[in-house]
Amino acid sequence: MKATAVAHANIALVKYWGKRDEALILPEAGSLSLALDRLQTTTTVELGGDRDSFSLDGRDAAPEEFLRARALLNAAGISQRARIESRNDFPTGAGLASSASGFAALAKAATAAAGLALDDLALSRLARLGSGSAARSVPGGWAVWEDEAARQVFPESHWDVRMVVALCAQGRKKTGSRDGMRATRETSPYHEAWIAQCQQDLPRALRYLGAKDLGLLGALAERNALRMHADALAADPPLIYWEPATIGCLKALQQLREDSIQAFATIDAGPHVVALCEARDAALVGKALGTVGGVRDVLICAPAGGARLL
């Protein structure tokens, strides 16, 4: 009755920023996205105590949090009390898809403690009721999400590249990313071609991947990110991420660009610019990245794979 399972975030190249069921969690558009194996959730769900607990980096989870594990657990048919441990080797909250590590770990970590066996479509589905994002990381790689379960489209050894996390602020974001989208939904004039667009970014940005074109696909992830956060800046009160150091970024990575290194910027509802670049080219984007002004640390992630148990 107890298990513990790993899994990582993930960032989008095709960014999902809009739900057409909230209730059921469903996207208005498609996404992709990479699984990165620096940014790590484990998770240990013990079933049979005498009541439910949830302990988030070694503090109580907030009671959200810990109603949102409870609802994914009787989704899945739990009933039984639950001892919830989970750490993120990385910020909680800040950007990242902490959340969407979690959920895929406490899914596949909840229901192999309950001796169901479920298949990865499966997992995927349950993991969305608590995250949207966490359907694309129970799978990891190369993840496409456009209905009820994600999907993997390549595997992590698809492409040899890196993501390079710039942490451009500390703490926890001011407005959280399901608050964040369902504002801009509801009160920015952008959004109906924001999501028009990730419509025709997806299929693009599928073809790119599968010939392994850095080029047009960092271009294309980089616009996407940017289009993103023009529909969050429309918002009424405007949805503002960024800090400083993210426009820093920005303009390091611009400026490498023009040095012929190819690395491109995607920027989820946080602070931080995470750079798709090549393995040989990572030390030294990651260099150009840690001297902008305001950058805490820089994370040199490679592509990792699905939710899996310890």
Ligand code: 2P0
The other form holds:
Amino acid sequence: MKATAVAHANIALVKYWGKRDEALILPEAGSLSLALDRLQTTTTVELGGDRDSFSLDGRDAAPEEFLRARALLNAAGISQRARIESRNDFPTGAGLASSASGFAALAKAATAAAGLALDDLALSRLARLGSGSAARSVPGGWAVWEDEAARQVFPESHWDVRMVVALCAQGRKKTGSRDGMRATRETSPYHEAWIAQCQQDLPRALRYLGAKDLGLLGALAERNALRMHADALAADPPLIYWEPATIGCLKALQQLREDSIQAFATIDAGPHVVALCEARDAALVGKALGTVGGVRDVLICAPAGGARLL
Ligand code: 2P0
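Next up, the form predicted together with this ligand. The previous block was the form predicted on its own.
Full complex below, order starting with the chain above.
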């Protein structure tokens, strides 16, 4: 009746920004991500007792998170009350995809606690009901999510790249991804073009990933992220997720490329910049981003696998 699971956050190179079904959490276009070793959530679920509880990093989870967790348990057919304890080893709610690792770990731990043996596809489908991007943290490695569940397209061992995370602000962002992508879809005049772009980008990105072509994959991922933000900036009211340090990091990566270091940016619905580079360049890239004004910390992450029980 009790189980603990670990899952890693993932960062998308072709991004998910728009739902075709709000209730079922189905994406308008496919996305591609990599799970990261140092962005990890550990969740324990104990069933039984007389009420639900959900603590996140030692505090009561927000009501919305609580409702999403209960909806996920209900969808798995778990009617017993649950005590959920979850810990992130990275900043929560700051645009570092903590909901992805969080709901993937919850799906894994809760179903194990209930004695249910779900395969990865069924587990991914379940995690998706907590948060769309959580579908990709279940299989881990390089994952594609297009419909009800995400699947791993290459294992974490496929390619020894790094993602260097530059933390460009502290604290929670003002507009979460769920509200942000809905507002963008409803009000940005560029949204249709954005979705068409993702439909072109995903098959190309998979080809470049298969060929381990960092120059092509990185450039595609950077364009994809900037176009997602162009779409969000065009919403009414506009969604400005960046801080000055975000621009500083983009410029620092441009300079590195002029100096023949291959490093490319992606940015989620928050201010932080994540740079994709070869393992051998990661320390240099980390140093360059660490000296940008306003950058608070730099985390060098390697590819990670899927959700697993401890
Ligand atoms: C992604 N993001 O592909 C994109 C890029 C943020 C920017 O997936 O409403 O928290 O729970 O499905 O999963 C974050 O969105 O949103 C996200 P819901 P979610 O990684």
